[in-house]
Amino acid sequence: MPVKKSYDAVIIGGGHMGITLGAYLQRAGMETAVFERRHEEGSAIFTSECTAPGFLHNLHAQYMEFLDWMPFYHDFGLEKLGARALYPKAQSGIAFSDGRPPIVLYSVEKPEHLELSRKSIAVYSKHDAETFVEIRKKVESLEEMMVERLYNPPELPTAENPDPDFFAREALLEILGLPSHYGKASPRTVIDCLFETPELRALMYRKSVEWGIPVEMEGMGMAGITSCFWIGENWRLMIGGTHTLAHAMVMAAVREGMDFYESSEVVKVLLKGKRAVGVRLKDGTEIEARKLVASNADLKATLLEMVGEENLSPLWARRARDFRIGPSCVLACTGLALHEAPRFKSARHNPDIDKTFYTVVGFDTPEEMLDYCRDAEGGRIPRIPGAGIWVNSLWDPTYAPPGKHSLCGWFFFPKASTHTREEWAEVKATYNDRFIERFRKWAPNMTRENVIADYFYTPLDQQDEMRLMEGDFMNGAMAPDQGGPSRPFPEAAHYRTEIEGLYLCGPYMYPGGGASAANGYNAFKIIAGDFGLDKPWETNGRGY
């Protein structure tokens, strides 16, 4: 399609946050276009046949924890456009190399599922089982409050309320019946105070890190609780691959009249004085933005390169330079095409571990999990090649040829910049062998002969392909000073920039990464107020 030279709104980057913002703007009456560097939209929400034909692997976004609440999913009818999901009963678990009983945590779809979680934990500790169930039930009662926090811009500090996050955190902890100091503690401290069982602690450490929460970082206790008790048992599997969600989002936006341009990299935000008036593509094409430009691209690239440091105030230039990326949210991923699904030694106690959606493999103790995290955050390739794995073909046969299975798994790894390209090439060529050798101690059938083909996706690959800088899926460190109303930094927390008409909507914005579509939706709320657009959240009866 020939490039139109003028739009009301221009979106830089076709990740799902940018698609979300653009679709709502188009529906609100703004003529909108997305310009995407790659050959397709969706960024990290994609599916690949990277191992062998017919084997599907979600190399980045894997589980969909927000579908029940995601405004875009419901407002645009994505299920009718092919974005359909399964909700596996056994949600997360951990197996052990000596074959002792696994711990399996189940969905909250039915009350009896929570009782199964209680029974699984009680094998080790009745106290821990009761504690987990009690907190999980209370978290369920808070769901509406937590969703409204997710799908609204963060409350900004005022003279009367200089730390709005503090009061919200205190209120949540009080309702949960937990001490207020847990909010200032690290997730590890909270987990250790709540649970006495080493096996459960190891699983919970990993679940904290799973959503990018550094397990030993002070001040992240509430975020760890959210990750372990709310998001952790809401994981959905997209039927046919996560790319079905991205494709449905694009189709919904096109149906609204929005335009998409692939292989169209934006290199410059065009300014008139201190106002954004358009963009320039890598091939020199210039597109006018009559009302606004919004960026889903990397924060530093947007401000320091596309806008240009010379066009920023000293404060904004310093804030952009100082914004930290990684190390706790940095991923590598494995893809294995298998003859057989893993059969765990621990399954003799509870066969559900063989059909658990997300299974932690390679760690027998919480100390091993901590050493693994410390390696990754310290810039070292983890000496323990353990992972969290999904065998999606167990639930959806479209992921693999008949009778075969498709496995993918996440490793938390050092930042891309900690190693050279040559060193990453060596990791890419050898780390799966290390993982499979260790995996066999947990599941004896996981031999090299069981693997038809394999693929390893490094943090550098993710930076190169998806522009997840350093391989960080949040595109910005999760830390107390870079969260809530301080994400990415206080002056930019409401999605506006100091450049008039330039907005931000990427994963470095509140509430962070993950396939929530919240950043794009919240940016739309701010823009709707700035431009006098209709506010559908005021009339949809949803509360957000």
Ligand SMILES: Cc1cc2nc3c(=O)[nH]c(=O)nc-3n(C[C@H](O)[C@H](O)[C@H](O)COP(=O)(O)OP(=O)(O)OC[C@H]3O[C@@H](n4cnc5c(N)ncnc54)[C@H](O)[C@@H]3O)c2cc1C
Given for the second form:
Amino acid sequence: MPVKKSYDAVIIGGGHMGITLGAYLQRAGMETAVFERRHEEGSAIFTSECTAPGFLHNLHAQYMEFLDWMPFYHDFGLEKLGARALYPKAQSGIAFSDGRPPIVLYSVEKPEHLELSRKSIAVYSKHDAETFVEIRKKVESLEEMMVERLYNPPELPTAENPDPDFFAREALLEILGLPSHYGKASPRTVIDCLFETPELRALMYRKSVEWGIPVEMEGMGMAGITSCFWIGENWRLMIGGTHTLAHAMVMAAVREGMDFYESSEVVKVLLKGKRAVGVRLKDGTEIEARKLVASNADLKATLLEMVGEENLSPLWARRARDFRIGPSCVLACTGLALHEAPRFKSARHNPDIDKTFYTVVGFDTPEEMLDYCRDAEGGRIPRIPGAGIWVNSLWDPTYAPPGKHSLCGWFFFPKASTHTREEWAEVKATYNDRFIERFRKWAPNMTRENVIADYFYTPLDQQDEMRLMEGDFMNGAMAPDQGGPSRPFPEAAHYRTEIEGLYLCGPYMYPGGGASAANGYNAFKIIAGDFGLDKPWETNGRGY
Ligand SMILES: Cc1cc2nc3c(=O)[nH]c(=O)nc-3n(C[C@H](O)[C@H](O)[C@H](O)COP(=O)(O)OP(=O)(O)OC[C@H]3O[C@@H](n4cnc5c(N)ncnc54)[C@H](O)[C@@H]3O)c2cc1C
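Can I get the form predicted together with the named molecule as well, since the one above is the form predicted on its own?
What follows is the entire complex, opening with the chain shown before.
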């Protein structure tokens, strides 16, 4: 469609956070357009037929853990627009190469599922089983509070409360019956203190990293607990592919009247003095923003290139330059088109491991898991080609042709900049073979002959295609100094910038990455306050 040259609000980037902000602004009465540089909306919320025709792979976002609460999902009726989800009973598990009993953790949909988790852990340790169940139940009681915090801008420090990071609060640990020093410890320390079973520790280390929480980073203990005990049993599968969520979001926003332009890269934020007044596209087209510009594009590009370092104060230029990207949230992804789904040796003890939503493969000990994380964070291609995998065709037949299966998996990997393009090409061509060779020791039917076609997606691919810099799915490291009210840095924590009329809403903002739509929603709340718009959250009865 021909580009309109003037809007109230212009959003740079059509990732799901940008679409969220756009939809709410349009509904609040601002004429809004989103400009996305790719041919597709939704960034990492996408599905690809990358191996063979008819095999769908969620190469990126796979687990939808926020759907029950996500304001956008409910306020805009996304289910009716095709974004529907399944909730697999066996949620996460780990299998072993010698066929030892697996550990399987189940959904929290029904109380009896928690009993199944207890039973699975108790095979190894009654103590660990009781500890897991006790903490899981208490985490449940925190849920409402945690959701309210996610879908509100972070509390900022005051003289009375200089350290308001909610998710690092000692009070939370008290409610969970855990000692206060866990908050300052690393997830590994917390996991080691809580659990004696090496098999469970290995699974928990991996679950901690799954949400980008570095397992050995001090000060991330509470975040690790959230990752291991809350997020982990709430995973939903989008029927027909994760992309159905992104499509439904755009449909909802467009139905509201918002315009969405694909293949429209923004290269400049236009300024009038210290005020953002529009954007320039790569083809030279200038779009006026009568009220505001908001960016879903990465932080450094937005501030240092699109605004330009010369237009920033020394403090903001410094903050933007110093902002760290990776290494703990960097993934490589595999896609395998299969004749048969994997059949694990460990299934002889509990067949549910063959139908577990997220299965950890390739690690027999917690030490192997730590070595693997250390390799990735240290800039080395992990020597142990182990992964977290899922076979969505086990639940949803639309993921593969009849009788066949579609597998995907994640490897924590080094940052894109640690290797040359030639080295990445070599990894892309060879790493799946290493993975399959190891996988076979865990599930003997996972031979090369079982693989119809395969695909490997490197961190460099993600940077090139999605502008997920370094392949970091949060577009900015999670760390105590870049989290909570310090994300991305203290002066920008409330989605505003020092440039009047320029806002930020990417995953480098609070609360971080993940398909939560929270950053877009929270940015909307701030903008609604600044521009005197209606505040739907005050009347929706939801509390956020
Ligand atoms: C491999 C992988 C697996 C993941 N798995 C999960 C999961 O299972 N569950 C979960 O909840 N989350 C998961 N995530 C995280 C989640 O998908 C992301 O954190 C989230 O999508 C980021 O939000 P976003 O889409 O708004 O931002 P981004 O992905 O940062 O999107 C930014 C958008 O801006 C566009 N853009 C950039 N520069 C410009 C420009 N100059 N002009 C115009 N447009 C521009 C980009 O093309 C992109 O579309 C995963 C991410 C990855 C990469």
